[in-house]
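Just the one chain here, laid out as structure tokens, in the form predicted on its own.
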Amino acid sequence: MNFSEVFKQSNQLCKVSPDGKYLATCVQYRLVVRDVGTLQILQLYTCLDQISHMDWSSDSLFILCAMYKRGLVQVWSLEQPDWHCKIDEGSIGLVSSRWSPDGRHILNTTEFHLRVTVWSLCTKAVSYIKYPKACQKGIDFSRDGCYMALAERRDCKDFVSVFVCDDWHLLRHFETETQDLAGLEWSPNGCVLAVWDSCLEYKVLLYSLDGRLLSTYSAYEWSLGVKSVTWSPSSQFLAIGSYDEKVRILNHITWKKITQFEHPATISNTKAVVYKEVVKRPAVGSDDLSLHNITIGTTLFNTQSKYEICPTPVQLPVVKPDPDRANPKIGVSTVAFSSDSRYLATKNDNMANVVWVWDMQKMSLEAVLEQTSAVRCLQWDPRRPRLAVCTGNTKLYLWSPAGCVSVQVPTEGGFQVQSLNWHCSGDSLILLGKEQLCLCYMDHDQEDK
């Protein structure tokens, strides 16, 4: 495993192009595009203000930079650096900006969610979509890029509109059986649209492309409900994380629950492997404590850590949430499938230091990772069953069916990993600190050992 030098970035705005060739990073009002292989700067663009959001077009030819405070979007071309586009939403404001799947239209959501404006880069035509709903996930495109589902709110009722992305004509418009729709997501095969209610009512609805209600699922009533919803890449499973600290798995044939995964404070399952991170502080001699050696962020006081396998039963640390505060830290907020749909990783918010890995073939607990700090981010390798985890310290953690490893990020100045992203090839990871980033390159010889 090798690491690159450290580069600057702002607001965690750093993305690899969809074709995997380029790395775009934002530094205040500048956009820097590098070659992923050499990390040499290929293009440098200057925006009109500090960049709030950045995104690649699907064909990796254009980059969108949004400046929400000024209601501006600037688009840059990689092939023609002199070409640029500026979209000014004016006094109506801007809260969200994104590409359409064809990479030639930009969808801007205005302040107060008054409308979605669709701008064409080719014809300069403008279309308006009224009544978009302000919710967690109100817009989703099908995987093939043909359809867009949009959550709407009008006359105190929830609706979903399905648009054809070629010319933005309305294909279907139907009312949903929700009190307060919180999000929607297409299945990866584009056949089913999952819609879920706010946390106040446990309800998940499954609709066909033509707006027919295929099934309704509700696990319980009169308690906080759905917290996270994720499709498996195979479209066979729909995983629902709930405030009752359980994940329920629905199957794609009958849409009934086939199993549920619980997150108990005591693990007594003898078949699950429990990895506990153990910290070892290096011994420091008096000679090392001279002022010459002590600098801010020095590696002198860096802690070493490793995983130990604990025999069951194991007691996990649990934090009791404050019931008087909004958004209590309880329930399953993170649910993520591996690329082959074989494994499922979950995080239960009142056990913030723990990652759970489930085997979807055996429908059982495979492994538990107990960290010394709260888990900030976890993400599966897009090519193989390998999970990367970070906890806001100077280490990177990797799990695979073969085992678990803790890796010290060898950079000066105490680089603390706040977030991470895999390269689409699975050969490298982008590690993001508060104002820096570095790349971690996987060793091909050891990845299958």
Contents of the next structure:
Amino acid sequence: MNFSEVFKQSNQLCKVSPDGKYLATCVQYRLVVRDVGTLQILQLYTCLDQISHMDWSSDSLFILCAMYKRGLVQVWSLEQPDWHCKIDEGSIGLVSSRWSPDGRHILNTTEFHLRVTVWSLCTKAVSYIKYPKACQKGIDFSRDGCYMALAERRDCKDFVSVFVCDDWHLLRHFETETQDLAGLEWSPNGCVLAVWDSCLEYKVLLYSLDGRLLSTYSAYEWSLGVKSVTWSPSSQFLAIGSYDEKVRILNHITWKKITQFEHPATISNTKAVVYKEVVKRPAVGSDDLSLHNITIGTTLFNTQSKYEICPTPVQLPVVKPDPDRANPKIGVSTVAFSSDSRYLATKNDNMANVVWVWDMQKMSLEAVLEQTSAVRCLQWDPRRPRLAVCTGNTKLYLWSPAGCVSVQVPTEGGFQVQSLNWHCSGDSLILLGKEQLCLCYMDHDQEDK
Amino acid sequence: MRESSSEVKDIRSSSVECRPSPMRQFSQSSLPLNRNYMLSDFCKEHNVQECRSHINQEVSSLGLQPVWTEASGSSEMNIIAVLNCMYDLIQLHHRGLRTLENMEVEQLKTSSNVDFLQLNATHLKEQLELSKRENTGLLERERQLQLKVKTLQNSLKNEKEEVQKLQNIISSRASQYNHEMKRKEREFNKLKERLNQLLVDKKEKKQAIDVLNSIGRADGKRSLWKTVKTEAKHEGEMYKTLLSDYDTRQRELLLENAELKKVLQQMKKDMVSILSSRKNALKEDKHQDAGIQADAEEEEEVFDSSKESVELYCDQAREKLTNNIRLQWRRLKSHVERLDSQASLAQRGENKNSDAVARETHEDEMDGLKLEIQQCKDFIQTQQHLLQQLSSPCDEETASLLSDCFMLQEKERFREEWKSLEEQRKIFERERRNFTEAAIRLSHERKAFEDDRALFLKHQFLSLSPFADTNKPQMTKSKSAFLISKTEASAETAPENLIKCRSGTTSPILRCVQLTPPPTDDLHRTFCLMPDKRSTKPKRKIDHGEESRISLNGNIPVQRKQWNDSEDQNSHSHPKEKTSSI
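Condition change, the form predicted on its own to the form predicted together with the partner chain:
Below is the entire complex, every chain and molecule, led by the chain shown above.
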């Protein structure tokens, strides 16, 4: 495993182009595009203000930089560095900006969700979509880029509009049976739209592309409901994480529950492997321990850690949430399928140090990773069943069916991994610190293991 | 407690009062008689004749020999006859007294018994009272618990009502809240609309796009005008994607189905092979009945029919297929179960050789012991039941029971008394006989004495005469003199004794003590054949016995004192007696 040198970045804005060739990073008001292989700077663009959002177009030709405070969007062309485009939303404000799947339109959501403005880079035409709903996930494009589903709120009722992205033709418009729609997501094959209600009510609705209600699922009533919804890449399963610390898996034929994964504080399943991260501090004199550790960051962050396999039953650390506060830190907030739909990784918020990996073939718990600190981010390798985890320290953790490793990021000054992104090839990983980034290249030998 | 004790006291006092009444009557009636005898002026100079006849009459009425006979004609009283009569009378009197005393002792015994029983009864009553109180206590507790339950039920009901109320409140609040939210949202929407309008109308800072030059579409095509045609095309495309999705799904399902069918067929083949082998085995077995054979034939048919049906897809064929599979599966299952049972039987058979007998005996023994335990338990239960019944009867029942008991016991006691009296009667009879014999002897001796006197007189008379022979008659005289002194003494002691006894009759206890010494002893004493001191000893012994028996009673000290007094009297009286007799 190799690591690149450290580069600067701000706002954790750093993305690899969809074709995997370029790496775009934002540093304050500058946009830097590098070659992924050589890390040489290819282009450098200067925006009008500090960039708050950056995104690649689907064809990797254009880069969108949004400055929400100014209500501005600037678009840069990789092929024609002289070409420029500036979209000013004016005094109406801007809260969100995104590419349409074709890479020729930009969808801007104005402040207060007054409307969605669709700007065409081809014709300079502008069109508006009124009544967008301010919610967890109000807009979703189908994987093939043909359709866009938009959550709307009119007359205190929830609606879903399905647009054809090609010409923004409204294909379907239907009312949903929700109290307060919280999000929607297309199945990867683009034929089924999952819609879920706010956490006050456990309700998941499944609509066909043509607006027919296929099924409604509700596991329980009254207590807080859905926290996260994820489709498996094969569109075969719909995983619903909820506030009762369970993940329920629905099948794509009958839309009934196949199984549910519980997240108990004590793991008694003997078939699951429990990896526990054990920290070994380098030998430091006990008399100057505190002072030394604080003053010299490198020794503090260069602690050694490794995984030990604990024999079951294992007691996991649990934090009891404050019942009086809104959005309690409990329940499954992260649900992620591996690219081959074979594994499912979950995180339960009241056990923030633990990552659970489930086998979708056996429908059972496969592994448990107990970290020393709270898990910040986890992401599956887009090519292989390999999970990368970071916990805001100097280490990168990788799980694969073969085992579990903890890797120290060998950089000076204590590079704390806050977030990570896989390269689409699965060969490298972008590690994001607070103001830095570094690339991690995977060994092919290790992969084979 | 206090109530019961007072009751007991009442009973005791009443019984104490009741008991002595007949004795007192008796003693009172006997007292004047005594006085009469003591200070009698019955006989005087002038009415001797009348008195004599009267006494004669009385004596004859008592069945004794008359004091004198008219036939004799002599006016002189026959002293011997009088004395005899007197003696008889005294004996009669003694006898009567003794029976009376015996009866009184019995009476005492019975009274003490009664006391004891009453004490028992009071004890039982106390127990009853105690259990009653316990019962009431328990009842009270039960009542309290019921009250508690009731209050708890009430509180539960209240809580439920409260919950209902709160739920109502919540639902009403929720609806109100929803309503408010909707209102706010509407307002919010209006505001948004207004803002939108304002922003659109605003001139100075408009939304704008500034593009250097327009870029081509990603697909290189030109954008099309929105027409009905494009709409239809979109629809078509949508349905196409849907269709393709369904297509792929169907294909997947078909593939899966084919896979499953393959598995099914494989299973079927295996089953057929297994079942056919079994069928052959069955056919070989001659003992199997015809029913199974028919079954087997049917099975064969099933196998044949199922062969083609696998490839058919219509509903009927599918139904047939599943039915066949089900049938065969059932057969296989039964077959396997049979095999299983056979295997287990074989195993059991093996086991039997080793420890079957032991286990059987063990089980038998266990059963026997269990039965015994059950019986014992039943027995204990019945006993407890009976005990309970015994310990808690109602008052009337106890009263009747107690009275019955008393009656029975009294009967028993009377019978015993009767027996003892009978015995005493016999003893008296014997004594009487002895006495008569003694009297006969006495008369004989008297006759001899008479003869001796006659002889002596003759001798005296003759001594006056010149022929004197002194030796022989002196010897005879001394002998008879001795004899006569004895009889005199006995005659004297008897009245003395009598008087003492009469003086003692004022206390009923004294009489019963005097009754107890054996009559022969008394007789001996009367004849002064035994020393008088000895007679006190047996009395004492009996005293102790009485004492111990009476100690159960409540008012012993007084009685004991009486006892002692009487004893003292007795002991004092005897030396007197002696002195008088000597």
